[in-house]
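So this first bit is one chain, no partners, the form predicted alone, shown in structure tokens.
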Amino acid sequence: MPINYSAIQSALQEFVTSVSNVQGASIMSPDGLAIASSLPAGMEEERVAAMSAAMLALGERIGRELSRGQIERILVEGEKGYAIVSSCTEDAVLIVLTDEKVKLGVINLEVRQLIDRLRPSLTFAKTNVA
């Protein structure tokens, strides 16, 4: 079953427009390939994906070297808001951009619900090649 790009795009757009203080969201592969996004005007999808992949790689190294296990979420806090990178599947990562007014408990819950909603659209059958 192929990845359902239109369902992913629709879910991201709905998430960004309906969840308070969310400015953008993107689904990407762990190596930085953008799959779908709903980002603010002027923000480049490829650049966000590349930076997110770098954050993910660094987070995984920190988790491994500090014996923290598999990384589920990386949070970057700035004076203008947050960037939250969360694992969706082994082949997809979600990044959510928020403003500084967001309540972290609420956004973490919303992100988990979005991931649960996206997961079926992100899964595809892997075939064994003989």
Second form
Amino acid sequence: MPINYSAIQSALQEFVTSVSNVQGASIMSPDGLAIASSLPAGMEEERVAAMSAAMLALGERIGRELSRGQIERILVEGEKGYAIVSSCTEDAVLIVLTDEKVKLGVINLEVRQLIDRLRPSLTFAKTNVA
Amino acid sequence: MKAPEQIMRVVVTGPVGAGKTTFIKTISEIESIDTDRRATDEMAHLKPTTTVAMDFGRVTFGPNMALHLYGTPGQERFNFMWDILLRQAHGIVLLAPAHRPKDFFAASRLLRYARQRAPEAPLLIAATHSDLPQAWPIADILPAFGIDASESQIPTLSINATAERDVARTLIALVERYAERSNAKRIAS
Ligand SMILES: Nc1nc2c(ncn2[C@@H]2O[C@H](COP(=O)(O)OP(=O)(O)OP(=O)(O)O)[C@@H](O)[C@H]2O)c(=O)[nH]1
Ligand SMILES: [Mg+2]
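To complete the pair, please output the form predicted together with the partner chain; the form predicted alone was given just before.
Okay, now the whole complex, with that chain kicking things off.
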């Protein structure tokens, strides 16, 4: 089964419009190539993809080095809101952008549920052509 | 009391697959840190993984100097990492894959970028994969970069990034450059 881009795209769009305080979301491969996004105007998908992949890889590495166990998410907290990067599957990374008023407990739960919904459409079928 | 250690930050850059991660892994005294991920783009047929953030390694150099080695990603989409790493550089090693002339253009672009971001830092060019039969001789690589080899002040070497001796030779050449510059500055001031 190939990746269902339009299903992922609509799931992201729905997430961004229906969850309060969320401003954008994007999915990329762990090596930083964009898969699907619903981002604020003027934000470049390619750049977001590369930066999210770099952040996750570095965060996971720091987590391992400093014995933090399994890494749940990488968080950037700014004056104007959060950028939250999580690993979805072996083949996909998710970044969610929120405003500063978001409740972290709520958004963490929403993100986890989104990942659960997306997971089936995000695993590249390892087609074993003999 | 132990003499304070001088730290020189060396940035290892170059196009995809030049051997940046390998270079650092070959020489680092600590287990080098990499952020390689499975490649899913058109490079995947060349090699299975690619650096997405940075590499890090460390080498002691004499009694009171340590080199901190930072490897950049090679892919253009990670150019924000080039920026972050190059701005801190005390010295730069630009690796160019001598067996892949198609990548010389990308290497020369990176050279210009590095020059612009870290104009003070001494830089040298090492052509990797020189152990392979199809590798270009270094004398032919510089002109492909648009550099006149006879006029250029940039030191160049042909190396195998998997050989510790070659990597050490490269770093020694860079440290010498760095020392010359620091001395020249001290005399001038
Ligand atoms: N024979 C030979 N192989 C090399 C040399 N340098 C690197 N390699 C091999 O080339 C491949 C790619 O090396 P990497 O170190 O991953 O390249 P990189 O520059 O870090 O690549 P990116 O992170 O994707 O930009 C690996 O399989 C290395 O073993 C060399 O000088 N000679
Ligand atoms: Mg690398």
